[in-house]
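First comes one chain, alone, set out as structure tokens in the form predicted on its own.
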Amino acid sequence: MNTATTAKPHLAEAIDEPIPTSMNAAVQHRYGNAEVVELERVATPEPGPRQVIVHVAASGIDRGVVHLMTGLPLLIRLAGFGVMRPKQPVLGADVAGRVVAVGSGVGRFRPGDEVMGIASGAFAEYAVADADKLVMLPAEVSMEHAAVSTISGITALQALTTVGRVGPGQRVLVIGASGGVGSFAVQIAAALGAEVTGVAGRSSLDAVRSFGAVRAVDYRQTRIDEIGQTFDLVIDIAGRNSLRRIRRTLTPTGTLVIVGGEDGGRVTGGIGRNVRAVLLSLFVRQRLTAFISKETLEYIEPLAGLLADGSITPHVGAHTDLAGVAHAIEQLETTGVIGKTLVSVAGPS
């Protein structure tokens, strides 16, 4: 290999092409709004010893990516992401593409391999990922679905399995149903043979009905409390309502799942709302919870399989490439996206 171009001392295998010093990517160096983020020239990653290095076909942009960005809440900061500035200054997390070099302790891929699963800076032409956090791309699943999907699905995952226990049967209900996590949680509720709900903005309805939701709700016209039925689960994604509102929605002893929190102030966020629902539900029947999602082959894996046997498909709301994620950010920011926002950065070899 040419050492000039390819200059990796921890690779233990590396694909038969050149692994350029230097790409493209969207950074930050500081936290801010949209305009932090520019496309820069930067160093092209190295794997540790359990890591590959990932070329990038597309990636996928979620609330997430807006929190590391503000970093807010405060507390994001707190939690190892960087307390003055962010540690990773390449965005982007959700990632699909071919594996080009591998780290000396990996096992489970060989350059050349086509993966999906979650990177560190993926919002660049290389990213590098621990080997446990991605999985081999299912045939049948593209990868511009695949780019826009591990995040945001394996939330939605945990929130109706793990979490919320959901059976057959059940009544579901989703707030925030149009967004990256909640098209997700409408569809596997469905395929796991529930009878779901979403509720969202109007110009949204019809693409929540898509989902698989039996009824969608404009939150704007109706309040969750009027809907006119009691439900088993609510997928609580948009943290805008109030407990008591939320509990009146539930059966005597349903199961309310917190996702995140976006309604809360610049030090914890949604935390404190969080918090008092785990508090009151050891004085009541009804279980009220609240988690943070675990990015592990557990959740990765069967995801892939439902999308693979085409239980769940992503919507892609809104495509830009990277000059436009800082663009494509702000329009999240500002005025939504229903499903994802897909990032493409190189096409598939």
Ligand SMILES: NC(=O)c1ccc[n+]([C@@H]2O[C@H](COP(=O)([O-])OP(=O)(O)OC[C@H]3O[C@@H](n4cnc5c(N)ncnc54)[C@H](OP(=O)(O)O)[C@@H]3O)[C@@H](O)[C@H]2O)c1
Given for the second form:
Amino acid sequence: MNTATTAKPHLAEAIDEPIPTSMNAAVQHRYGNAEVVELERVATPEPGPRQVIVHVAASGIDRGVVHLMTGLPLLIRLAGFGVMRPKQPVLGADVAGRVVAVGSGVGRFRPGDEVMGIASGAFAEYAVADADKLVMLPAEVSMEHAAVSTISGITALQALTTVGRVGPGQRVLVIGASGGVGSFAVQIAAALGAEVTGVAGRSSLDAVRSFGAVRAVDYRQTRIDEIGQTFDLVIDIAGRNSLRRIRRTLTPTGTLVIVGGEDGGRVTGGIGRNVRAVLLSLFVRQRLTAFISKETLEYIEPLAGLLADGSITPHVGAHTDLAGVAHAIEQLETTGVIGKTLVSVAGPS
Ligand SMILES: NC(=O)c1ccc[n+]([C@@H]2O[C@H](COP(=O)([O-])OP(=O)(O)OC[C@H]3O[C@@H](n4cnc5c(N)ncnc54)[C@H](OP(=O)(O)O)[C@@H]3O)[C@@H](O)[C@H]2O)c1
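Just the form predicted on its own so far, so send over the form predicted together with this ligand.
Now the full complex is given, and it begins with the chain already shown.
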């Protein structure tokens, strides 16, 4: 195994500590199930313009990782992730760690800064990140909590605020309330003064209440249109309820925000339901929407603020190291995880 530690001479600015030329990473060379992910030695990335290299302390696993590992639904391959094989063989997007090198045109960070946000290939000792997808790690937030927050947290934040336009006192239904996005959505909605009902599996209901839901509903026991009340806002993260059923749970002028949902088919992932919702919305008083999360500072900064002031606290439901990433992804796919899976990589020295 090559563990050479030659400093890279061409970096615009690098920390005194030498950056190794190779590193450990959880790598996949083809799409498939968890067995395609293996711990390998690969070349340490280099920063391009407006990018930084982060010495990764920790990362997080979310459903997006599963989609990029399997290449399913097939539509995501056409969205730039690689048609036959993954363009980026190192998985992982959530990141917390320390900047060790900056590329040209980076003014916001210097080597040594502790940061959180989104990187490319974060299941590795070093990851490259666009500087405008990182913020300084707030002093009040641990690397571990920061590492599991960004991808799921900004999705929940957008679903509730920009798209869902939630307000204090509103009744909000979060379908899929115990998972990555849902655990943040319940907490953020409650912090914004909404009255939250969360839908999840039976073994997750206590957790959903602990996130701030006034009511937790088992999806195997109760259909959403049998909960016994209507909602100003439905955040639809899982379960693939029909639009008809969801509309019955909304007030006459209520809003539906479709975030996601598995089992939508191998090709499009069920995007047809999103399109139908948006089209139907043109003809009804209810507002029916779907969105793709924007990975921008507009959301990463306020999310870091909510973590720093204690409004939200991520729930780490599972924990692994780099060698255990494949197993942890399999666990998320099969048994599910309450909140997020933390991937400990290395404490920044
Ligand atoms: N639009 C976007 O930009 C965007 C961004 C991020 C994620 N997503 C999508 O959002 C979805 C959720 O992601 P995630 O990371 O939160 O996944 P996750 O961590 O796996 O959580 C899934 C949640 O759904 C619940 N659930 C499972 N089956 C259900 C059913 N039949 N009815 C109601 N709830 C059910 C689970 O509850 P139990 O575990 O308690 O059974 C859990 O709370 C995925 O499809 C993902 O691709 C979309």
